[in-house]
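Have a look below at one chain only, the form predicted on its own, in structure tokens format.
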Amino acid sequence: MKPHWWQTAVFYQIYPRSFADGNGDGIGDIGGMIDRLDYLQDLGIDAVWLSPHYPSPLFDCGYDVADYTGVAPEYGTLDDFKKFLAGAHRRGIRVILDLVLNHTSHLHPWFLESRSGRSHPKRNWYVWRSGNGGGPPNNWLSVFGGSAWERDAATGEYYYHFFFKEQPDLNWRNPEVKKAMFDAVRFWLDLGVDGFRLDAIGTIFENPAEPPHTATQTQIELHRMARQAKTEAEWKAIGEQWRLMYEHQADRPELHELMQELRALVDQYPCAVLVGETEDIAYHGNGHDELHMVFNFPLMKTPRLTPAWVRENQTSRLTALPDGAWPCNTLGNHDSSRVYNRYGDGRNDDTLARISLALMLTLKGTPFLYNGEEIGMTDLMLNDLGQFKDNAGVWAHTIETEHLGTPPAEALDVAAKATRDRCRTPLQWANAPNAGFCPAHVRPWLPVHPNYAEGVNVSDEDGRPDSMLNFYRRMLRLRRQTPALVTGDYQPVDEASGDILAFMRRATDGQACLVALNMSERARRLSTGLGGRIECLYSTHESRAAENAIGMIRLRPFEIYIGVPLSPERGRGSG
């Protein structure tokens, strides 16, 4: 059977306000990403996921929507949008957006009406409850702090919100939220966008008992313990803490009869997607009335790629899912460290870093990318509490300074780890002011990276042939054009290396791939088990013989390799 677009498909993740500035005002919007077309079509994408777009106050940078239908003023207009969708779909290059489900902004026209007064039709449209003995009613949290339940004076009731108090949660149980949602996802639908990545879906439902949480440690000692733990150990005890502290707000059993219903709904579109921001396999359903595809997020859990942790990574995944149920790679995204910072060493960042493309563009399943990452960009350090735009890395100022009496220069450095700003800076065009991304004399709305000026930009290494850019030009083409790559199985091999990560893939056309990538800085001989001969389609060492001996492959320091097995009648020399 043909395999779906999204099954063959590599991913790039557009962060709209950074990606590409078209009218100088110093924020990306879709003017910019529109002239940027063909950049994306050269580089080989398939597919793009743009994050939110929508008319947004910004106080959690857009995930605060307050018009599902809507453009953002400063992003241009839904014209531009139908442009960019059109001129995406001219090159070959499905769009898909970001919804978010869970909450609005408290400035959506629905929560003004609803928090205007306790009889307004949509007051139920949120959360809202009386308070209990003059405070919250329960000790239900907030991730990014404090209670869960923010008193409205007009009113004097408290309504939930699992995120910021700006995000009231949606009332997922009342129908007329539904019935408006699922209206907002035909809109996009209708227009002709390819699918949804669902934001935060396992905070759609709470436990209607509203039981209180039974965790014995509070959120600021849970921050100190983590900014202290060292051991597995440690680790766990504030996992299992944070697990108590949210267990009744997150991950309800009614999530997946809704998740039924809208792949219903989407399934009426052909070809339309849902991959859902959650690592929970169950989402995928039987494999075939869910989520189309849920990430990988176990992968990225690690300080070091190591190949013993992607085997385990990919037996304990691949076997855990159900049958139709397609697997979805990533290492990376705006709410976590740039690859470059994430998996390097200090010494061998930038070779480290193009292992961790390969094996993203090799591993079974479709690989998603962030964009910036193709030329290398790195995490900024914000040095200026003021720069920064992320409230959540003002709470992490917020705990240090007020709660553990941190002094202040280690605090802003431990903000500037938090703050997701760090991975959302402006992606660096050109060795020009600004990167190339605005005017020189614009101010952008988030500082550039500095070391636009060091190479890391995209006209520098378009014309430098071993330049990360065209190392992923060139994976990319790979990719596409090795079936066994894209839709074959996956079967490791040698799985007792320490140091090399090696792997079959086999198409059901008979195409067969051998993958290995040697994650050390030694030289180390891959044993494969296997007879006959090889031929290399790839190798980071251009002096590797096209052909060699299967059995037994000698693999430079970090060399990324390859090759598909040789019939007997291909073979020269030995059969």
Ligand code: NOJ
Given for the second form:
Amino acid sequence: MKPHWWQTAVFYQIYPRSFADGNGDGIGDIGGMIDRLDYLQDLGIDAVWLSPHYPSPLFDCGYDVADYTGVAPEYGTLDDFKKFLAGAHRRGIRVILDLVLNHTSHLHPWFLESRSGRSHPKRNWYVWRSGNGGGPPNNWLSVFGGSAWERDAATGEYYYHFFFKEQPDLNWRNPEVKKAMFDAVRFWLDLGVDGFRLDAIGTIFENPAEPPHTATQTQIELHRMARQAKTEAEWKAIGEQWRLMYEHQADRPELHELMQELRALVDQYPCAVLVGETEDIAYHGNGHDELHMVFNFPLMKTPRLTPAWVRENQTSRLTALPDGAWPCNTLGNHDSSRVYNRYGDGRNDDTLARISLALMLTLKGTPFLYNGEEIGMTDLMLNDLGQFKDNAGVWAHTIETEHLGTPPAEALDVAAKATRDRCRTPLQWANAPNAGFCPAHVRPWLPVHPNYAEGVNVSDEDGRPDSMLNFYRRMLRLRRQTPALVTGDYQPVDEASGDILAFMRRATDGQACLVALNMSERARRLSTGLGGRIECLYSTHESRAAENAIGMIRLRPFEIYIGVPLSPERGRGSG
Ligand code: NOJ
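Complement to the form predicted on its own: the form predicted together with the ligand:
Let us now look at the entire complex, which starts with that chain.
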């Protein structure tokens, strides 16, 4: 069967505030995105995931939506969006939007109406409760810190918020909420968007009995423990407390019925896709009736990508997926440290970042890349609390200064490492003031990383054949030209190797591809287990092209090798 577009596509996440500034006000916008469509086409990606572009007061950088069918005025107009969509489609690039279903902004008109009085018809659109003995209804907590209940002084009741108090949870048990949100879904699908990334999908329902959580540590204690944890056992204990703390607030069974309804809606459109921001494969349903994809987040939850880690991840993940479900891999997004820093070792960061990309583009499943990765952008350590835009970073700072008594300089350092601002800085387009993101006299919404002046920018890298950018282009082209890398199955090779990750991708049409990544700084031998010769399709070591190996390949330090097994009788591609 012919694969669906989203199974063969490489997705590229655009963080609109930081991607490209078309009107020179220091804030990325849709005009800028339109200007860069040729860049995206030339890069070789197939689809864009656009982080929220809706009007928002930005308490959570756009994940607090104030109008689900609008466009943030600082990003442009609906007409601009339509132009962007048409321009993307003309270039064969699909566009999926971020859909924040769990909560709205506290300034969304629905919430303003809801909080305006206990008997307002929209009161029940959100989760309102009476207090309990002068305090909140129960001990549930917000993941962004403190109680999950906020008292509304005017009406004397509490509303529930899993995230910031500026992000009240919608009451999805109210059919009117579902109808309003499904109308918004239809609005965008009717406009021609190609699907949605579903934000925080597991948090939509809570346990209706609302039992108290039974964690024995407070959030502050857990934070302190995390700062000091060194052993696996300590991390496990923290994880268990964390689980207990939120066990009644997420991943409720009711969600599956809702996902089935959403899928049925989306299936009325020919090609739309749903990608859940969750790692829980239960959201695939029976493989055909809930989400098309969920992220393989477990893959990225490691300080170091090792062959053993990836092999274990692939084996457990791929075997667990129900029939019909399709894997989806990523190593970075707007919530996590940049790949370059996350998996770097401080000495071989550039090489390791290339290995990470090779991994994304050769593992079985749809890859999601994050804007800026392609030029090797790195985390920026902010050195002034006044520069922080991410309130989660501000909260991390408050914990240090007000609860843990950390000295100011150290507290700032901890917060700078924690804030998600570090990976959200403006894209570095050129070696020019403000990295060419916005004019020299304008202050960008977040500071640009000064390493744009050291060659980490699109225009310099464009001209350097060995740059990260040209490596991305080349790898993306290679993937596109090699069907086995896109649709082939996954079979580990030489599983005993501690340094080389190797696997075969075999397509149903017979094409096979051997992928070998030497993740170590030592030369290593790989036993391919193959009798015939292997034609090198790609290697980071140019001289490799001349060598066709039999049974064994000697890989140079950090070599990325992709080859096609040849059989003497049947020739290329028969594996
Ligand atoms: C997940 C988003 O990726 C994150 O940025 C946001 O803060 C939360 N969901 C709440 O919407």
